[in-house]
Amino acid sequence: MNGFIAVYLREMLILKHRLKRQLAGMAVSPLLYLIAFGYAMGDSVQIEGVGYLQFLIPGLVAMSSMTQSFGIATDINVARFYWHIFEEFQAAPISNVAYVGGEVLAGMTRALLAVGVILILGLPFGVMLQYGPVFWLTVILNSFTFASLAVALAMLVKSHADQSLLTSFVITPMAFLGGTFFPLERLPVWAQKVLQALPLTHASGAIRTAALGGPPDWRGILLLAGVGAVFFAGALMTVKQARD
């Protein structure tokens, strides 16, 4: 437990040191989307029976919680390649579970901050959504899933260039094709089947359903929990290999 707290507090101290810049970065992209799509389309465009902004904001929540939680991989790589902090973790009596758990929780914390920023930015647009327990449960599971994936992949890459490739070929396409900006039903059937394999697709659907007051999408929630558990186990394996 002490090792887990140490890893998490280290990441939080770094976050605290650059909190203003981080919050500004978390706000820029969602604000641009809200302004561009909010004023361009607003309530004049109806999707699934609701205004486009009501459809968009839950998608932005899903996308930002994914990108911000996955962003912990960059911090891990900086610590590995430049500060050699991971070598100190190797020498310290910190278990793999404690290390992975601390980094994953740090990624989840960043994601929850980003979600809070989006919900605050949405207030001036007058969008009324429901942010109940199921909404937050899904956001937490989505953050856990991609933070775990981030730790797993961060142990495999050999340079920042490799990390950039992962972001470009995995995270960015998922951000735009995971049901964040448009309903998947408008795509060809074959594309829908392919995109159903993406965790973000189920996260977007479950978060949007909860935010719009629909019945909980337990299938999507359970799938996220299962994928997150697999990624967490994968992170434990890659950390063990990196230590060996």
Contents of the next structure:
Amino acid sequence: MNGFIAVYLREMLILKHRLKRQLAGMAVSPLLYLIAFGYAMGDSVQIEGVGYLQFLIPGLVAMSSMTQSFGIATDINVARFYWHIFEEFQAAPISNVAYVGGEVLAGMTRALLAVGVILILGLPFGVMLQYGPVFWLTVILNSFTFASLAVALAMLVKSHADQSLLTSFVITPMAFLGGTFFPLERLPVWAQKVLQALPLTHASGAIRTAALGGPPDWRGILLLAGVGAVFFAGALMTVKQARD
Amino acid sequence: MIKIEDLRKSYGKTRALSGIDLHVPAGELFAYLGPNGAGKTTTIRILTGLTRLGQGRAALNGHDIVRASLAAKRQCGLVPQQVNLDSELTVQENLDIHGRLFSMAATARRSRIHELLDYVNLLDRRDSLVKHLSGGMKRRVMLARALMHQPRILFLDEPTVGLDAQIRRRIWALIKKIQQDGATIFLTTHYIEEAEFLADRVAFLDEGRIKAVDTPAVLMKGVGQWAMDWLSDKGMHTDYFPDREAAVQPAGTAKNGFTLRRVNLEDAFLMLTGKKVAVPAGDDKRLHGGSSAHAAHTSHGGHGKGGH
Ligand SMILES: Nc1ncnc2c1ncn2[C@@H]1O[C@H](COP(=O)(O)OP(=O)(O)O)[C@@H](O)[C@H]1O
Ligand SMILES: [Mg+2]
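I've shown you the form predicted alone. Could you give me the structure of the form predicted together with the partner chain?
And the full complex, kicking off with our chain again.
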């Protein structure tokens, strides 16, 4: 437990030192999307019976919680290959669960902060959405899933360059295609099938349903929880393998 | 107490350690001396849990490093070869996180941080970001961090590499003090003077094997008391003599000048391994009998040291 707190607290201290820059970073791309896609198109575009902004904001929440929680992979990598700080954890009498848990919770914290930023940015656009327990549950599961994936992959990659390659080939495409900016129904059936395999698709679906006041998408939520658990177990394994 | 039995480690085809046996009793300051690539860091990394052990066994204060890895880790503090502090955090935050990793209570952490920063003379920098510190200061913070949880065994991997002479002496004094406070210290170095000045016992490590283990005095005694470096057309040579009188006679015949000096650990290492400890970077060539001019000892009574 002490190890878990230490790992988490270290990330929080770093976050605190960088807070202004981090918040600005969390705000910039959602703001651009809101202005470019939402405001410019206005409510003239209706999707699934709602204005495009109402459709877009839950998508941005899903996207940001994914990219921000996955973002810890980059920090873990820099700490490991450039600053060698990972060795400080390896030499400490802490379990792998403590390490992975601390990093994952740090990723989730970042994601929740980013979601808060989006919800605040959405205010001046006058969009009314429902942010109830199911909405937050889904957001938390989504960030848990991608923070776990981040730790798992950060232990596997051999350099910082590999890490950014992963981000541009896995995370960025998923951010755009996972039901964030447009409904999957507009795509050909085969493409829908492919995109249904992405965890983010289920996250954005469930988050949107909740935000628009629909019945909870339990199937999507359970799927997300399952994938998250697998990624977390994967992270435990790769951390164990990370010694040379 | 450190006990190592037949420790082996390979990276692919590279054999880093080929069978190390060592026993370091509690309270000893033990120096592991060897040129770059000898396997010093690999040994420390295995003992502290950073690198997987290949074959063999090791125990720290009786705790097996594989079967009781967490208990073994609680015994030791580590100052790795390269600086690995959190540069975006303050000095105090770095130490505090370390204390938490070792389950120290809040009050204990607070008083220990104060005590240690005083010890390493950095109390006024406790709220500075690590990235704003000089190299020597960072080294001292690393030392303080490693001591946070009062380890009974301290591993120092080349603790003074790249530091100037004055700061090096200061860190030596600190290391002595830490030993006097009761810790067992395992130090690696490729600086002869460091081992000579600090160590109770020295191991000569070369190509993953231990060539000799003993006190510096005994290791040097095997060579003789006096050394004469002299230049011929073929380069620099060194001859050894049991006493000064024996050395003076042949000295008269050296036509290109000579230096007479006390024997040091470098001579002992050279004798046993056929190479110098401090080989200039990128220059691995073995030195037979004599030594090449640029790595020669030139000062009277001084301790020779090659390139950096
Ligand atoms: N992670 C690694 N992968 C491959 N080879 C390594 C690794 N670490 C060390 N080695 C090799 O093992 C040998 C011993 O290295 P090391 O223990 O760092 O020596 P020293 O600390 O005495 O300079 C060297 O040949 C080095 O190249
Ligand atoms: Mg080394």
